[in-house]
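First comes one chain, alone, set out as structure tokens in the form predicted on its own.
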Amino acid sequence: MSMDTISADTLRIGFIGAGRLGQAMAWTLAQHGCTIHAAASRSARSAQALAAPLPACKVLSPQQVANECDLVFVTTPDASIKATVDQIQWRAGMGVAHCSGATEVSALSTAADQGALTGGFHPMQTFSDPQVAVRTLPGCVVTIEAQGRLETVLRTLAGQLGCTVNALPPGMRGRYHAAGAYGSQFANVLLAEAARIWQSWGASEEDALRALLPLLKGTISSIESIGLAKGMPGPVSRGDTGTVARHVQALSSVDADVAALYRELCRRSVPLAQSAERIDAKTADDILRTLD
């Protein structure tokens, strides 16, 4: 069938790629009334794991998924998307969407050349644990880049998940995906740095996380309530130059790199504190001189 002749709730949806992202996407869509018709993967075990909780889902070859489904999500690793799509014969009028944040939709050009409608459908969420992602995916932001009927269908699917849609212009996927790192993987990096400091006096990573995770959750709640600038805690936001100086001195005795990262993060904190009118220009200059 063509995407023009069916509605979102009657779509036969297929997945090519059955890793953590594909599993979480398929299971979540199924829980919200979608028909997951088929799955394919280089690993038969992964495809079977995706299909196992979905009675209507068949394990097929990639070409069979394309033959039998109205909309196919390509959820392979980013580096494999184009090669996977290039090896398949696509039907005119069907939908093909990848779920990569960084890969341009042009990676699906072979499908587009054969008349398929192509696009991107990227949930701004983490998929380290598919079972957890099934709970956290609904309600997140989904970035959609598509045109015509496919855009309408993808927006409808996002709506069924209770997700907010972010429309992304062509060519912006690299910077868009890099921005996401600041809210995901770099949080891990910052907590790892903090745990390293705790370990300098003999505490464990578990000790550090037990103390720091509630602190992080409180900060996130403040950001949700009053925004990035006003929700920023810490000595820079209070104009406490003396504490900043003590931090630099203490961290320099741990490791020069630890102190250097702290200095750079504090420098980036100063404009936020100023924009929230927490510190004046003189205090900002004092903090920056202390850091230098």
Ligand SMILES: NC(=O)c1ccc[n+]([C@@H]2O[C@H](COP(=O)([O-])OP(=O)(O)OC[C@H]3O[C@@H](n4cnc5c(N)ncnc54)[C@H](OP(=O)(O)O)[C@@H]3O)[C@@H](O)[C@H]2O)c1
Contents of the next structure:
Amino acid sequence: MSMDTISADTLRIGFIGAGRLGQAMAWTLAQHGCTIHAAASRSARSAQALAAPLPACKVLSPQQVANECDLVFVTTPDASIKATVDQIQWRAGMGVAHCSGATEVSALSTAADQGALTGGFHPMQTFSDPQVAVRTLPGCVVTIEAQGRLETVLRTLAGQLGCTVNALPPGMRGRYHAAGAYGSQFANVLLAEAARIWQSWGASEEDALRALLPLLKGTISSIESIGLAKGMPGPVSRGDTGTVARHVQALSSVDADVAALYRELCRRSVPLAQSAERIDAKTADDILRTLD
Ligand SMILES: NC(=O)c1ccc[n+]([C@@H]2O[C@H](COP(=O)([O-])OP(=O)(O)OC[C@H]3O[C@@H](n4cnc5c(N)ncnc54)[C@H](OP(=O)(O)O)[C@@H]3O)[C@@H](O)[C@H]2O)c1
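Now that we've seen the form predicted on its own, could you pull up the form predicted together with this ligand?
To see the whole picture, the full complex is given below, headed by that same chain.
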């Protein structure tokens, strides 16, 4: 069957690549009424793990998954997507999508050349444990880049998962995915930096996180309710130049590197505080001079 003649709820969906995202997507789609028909992976063990809770799901070879399914998600690591797709004979009219944020949809060009409809379906969420991801995938934003009937089908699947759809123009995936790091990995980096400062007086990382995680959650709540600029706490947005100066001095005695990052982040805080009209131009200049 082709995507033109089938609706999202009768679609036979297949997965090639049964890792964290493949398992999370397959299980969540199945919980929301979709038919996960088949799975393949590099190892039979991973494919069997994906299929185990899904009675209708067969473990097949990648080519058999393509032969038997209407829509195939290629959920291998980014670096293997193109090579995986290039080795398969695809049918005209079927759908093939990858779930990578950084990889252009053109990585699926071999399938497109054979008449398949190709696209990207990238959930803006982290999937470390597929059991947890079944709870966190619904409700997140999914970026869909596809044309025609496949776009409609992918949007329907996102809707079934309770996800919000984000559209992305072709060629933007590199910067789009890089931006995602600010809402994920850099949160870890910033908290690790703060924990390093706590460790300078003998406290543990656990002590630091016990104090900082509720603070981070409070900041996220502020951003949700009043926005990035107005919801920014701290001495820069209070126009407290003296406290900024004391911070820089205190951190210089920990490590020059720690103070340098603090300075740079405070510099980036100044225009945010100004845009929220929390500080005027003179205070902004005073803070920037203190940081220099
Ligand atoms: N994890 C996340 O947080 C996340 C979030 C959004 C998007 N994504 C995207 O989702 C995709 C998968 O990421 P992941 O985190 O799930 O990776 P992963 O946990 O490493 O899983 C990848 C799976 O693909 C299998 N595989 C590797 N090479 C293969 C090949 N040539 N043919 C068939 N299967 C192959 C692996 O093999 P085995 O069979 O040996 O296990 C593994 O099960 C990537 O495009 C990634 O960018 C991930």
